[in-house]
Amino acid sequence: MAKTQVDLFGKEDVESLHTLNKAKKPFNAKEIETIKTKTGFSLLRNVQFIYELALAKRELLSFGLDFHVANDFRVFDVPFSKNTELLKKRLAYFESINGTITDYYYIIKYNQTTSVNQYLTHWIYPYKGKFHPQMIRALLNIMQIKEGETVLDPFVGSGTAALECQLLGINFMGIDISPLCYLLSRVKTESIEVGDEIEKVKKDIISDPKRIEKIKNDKVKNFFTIAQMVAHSDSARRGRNYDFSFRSNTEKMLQSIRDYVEVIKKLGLTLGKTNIINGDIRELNLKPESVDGIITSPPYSIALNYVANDSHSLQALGYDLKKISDDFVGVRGVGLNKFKLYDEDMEIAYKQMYTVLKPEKYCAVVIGNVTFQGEEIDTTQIATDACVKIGFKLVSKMEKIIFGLYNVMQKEYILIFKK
């Protein structure tokens, strides 16, 4: 099969997820009846690309299942499975198992956007270069991370891995040097604890945002602070009225919190514990052999200047852009020297990751090559060599074509290492 990102299955006309959510009916009667009659493991309708099909297969293999792919590539025939309940709870790329709706298919219906990957609180703040949450959920399965175990993301970014771990009952430690990422990741995973308090002060805060500074509960304060950052982003990037954006996004974010609480109750979820740290993986002294898995995407260096991209929000938070640029991995330095500094910084980060990971456990790194002055720099191979030199063993390398990242990245790779 050619390694190109093509539409394997075609597009289907499906009812708007946003409309379904507003009606508070995640499934209509016709859809439920259709699913009940299905046999086998049916892929989600938004699965379209080769790497997604590959991840779906590896998910099943990670649970020790034998299977046969039907001719239409949309159904996997599984002769026997004794872990149906666990599979229903965990699988990322399947909508149903022998007529039973998976938890993931249920969860993605709670979506305040038109993008299938932005369900629950994933959509909050337009962070560039974020993970696909579905991919993270699949990797957690492929790496055989169990409920109650701990996963580390040393470059937590927008908190995608944090939220997916939380949903699966997996404990999570996330680290990021960016104060924006730190706040954003906390809001996505902590706001469900203070939904009632947010509801109580919402009207007062919307009428006078200056009252945010007087909020004593950090989790409530962080919620409204990030609502402000979303408004700053809308104003800077889309020319939208700041006050209108703040009001509308506050309500939209709050609805996502309500949705999350409803999902927890309806599915009986036991959430994983999250610990988000505003710090630098290069300098932290983490406890050796203390995590059961690592999933991360290192900074994309030349491809995306994270400080410049979120300058409006960082400045609104009161940070000096020049000062924090000197600390960010992949941002500091100029020209070819930037790559030299990047490689040095990442070697330190990989050593930290190796130290903190338990023996025989897995580390997944999603990374892409970049083009500089017309030439491709093989960042992926550099990362692989650095990890192998430290002691990791590369057990899997999967190609994933991407689009739109400033035209300096055309593909990225999912690397899975074992300690």
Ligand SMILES: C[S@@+](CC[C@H](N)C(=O)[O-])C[C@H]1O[C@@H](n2cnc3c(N)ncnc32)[C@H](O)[C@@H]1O
Given for the second form:
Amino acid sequence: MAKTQVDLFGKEDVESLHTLNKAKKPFNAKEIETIKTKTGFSLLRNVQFIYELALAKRELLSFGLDFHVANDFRVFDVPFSKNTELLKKRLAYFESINGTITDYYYIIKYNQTTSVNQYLTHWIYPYKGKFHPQMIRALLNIMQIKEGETVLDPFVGSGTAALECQLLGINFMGIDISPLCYLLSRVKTESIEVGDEIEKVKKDIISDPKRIEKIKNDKVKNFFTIAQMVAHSDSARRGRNYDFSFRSNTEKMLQSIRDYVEVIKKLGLTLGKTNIINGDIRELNLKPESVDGIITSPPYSIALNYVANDSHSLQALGYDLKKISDDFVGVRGVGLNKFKLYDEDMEIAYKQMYTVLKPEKYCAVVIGNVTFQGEEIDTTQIATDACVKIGFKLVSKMEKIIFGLYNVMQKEYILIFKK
Ligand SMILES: C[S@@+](CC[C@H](N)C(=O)[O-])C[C@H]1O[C@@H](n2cnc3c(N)ncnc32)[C@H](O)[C@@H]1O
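Switching forms now, from the form predicted on its own to the form predicted together with this ligand, please provide the structure.
Let us now look at the entire complex, which starts with that chain.
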């Protein structure tokens, strides 16, 4: 079988794992002074692709701003910017607004890794096919999701959308069939509630990990369980010593929790509520017209076997891989029948998404095509057709590159539908 684009996922996640920046100070005085002198809306320095610029522009449009691009495309002049406080709080692709640092730029400085996308708890576990969190924040703006509203991700994976919603005070419901994803998404968003308890038992757990089983508080227990899963992944994929990895990842995860707590205090954030469910999107009974937006990325057809990919962790959690495979979209079945099952399963999933969304609201689907036996299968068009057939209106299709392994560029799409 020809290589699928899935080979391109996740390099930076894997590469970014091993530098603990304990002593890193978020901002130095010199940088703050420099930013203060800036006028206009300055793009973040990591913005480099056309789709990012397009999202940045759409963010501004969604707040009703007039602008023009100035100064080598790095600065937007916005003659009348009302509501600066809200813009400072929400914008994803901007570093500063007329000399004021945005919350996002502040937040991304709290990063225990070398990858700009893996700030706060985002880095935890090298899950393949993670969203770029910055893109999620921008989509939340573009879809005009307000604080206190609710967003659904029915394929929540490693919990990227969960954390971004939480940071913006948006309530969030996440669903994933994978028990690993369920734990991971919970740990990324819930561990901040139990930082002190984790700190208290850390030494005992590190000296005898079997004690994890006896921990009563499930949030504390989940934290250490995921630290074990990161160590399993480290030793299976990178040949690292398991005990060393468990110790170092526990420390690093705890530091990310402390970072998150500090960010909440410094920026005065009111967090959104999160509800993570371990279940099959095809089977759940969700309340009709109960969410204000959907942002999701389903499996890209049969491109990545999510069970095989995390087999070491799923087995360590005690799951029978063969049994659970039957419920994973894109993994079910054998041979060509897999494609047929995928299409059927996704049709049910899209119907669920349509039902649960409130009228006039938006649903963003990030999806890419796959190559099978040398031929490209237009999963994106299949998804679009399925959604339109149900009643969704396609309002935007944006091409986005996947920049990763081997420096090969492949693309995926951000589809935005309206109910
Ligand atoms: C592309 S990944 C999502 C990645 C996610 N956007 C992130 O940032 O980590 C697709 C997810 O769909 C999940 N999935 C597969 N079949 C499912 C089903 N029947 N119900 C719910 N989730 C499912 C997989 O476990 C996988 O985590």
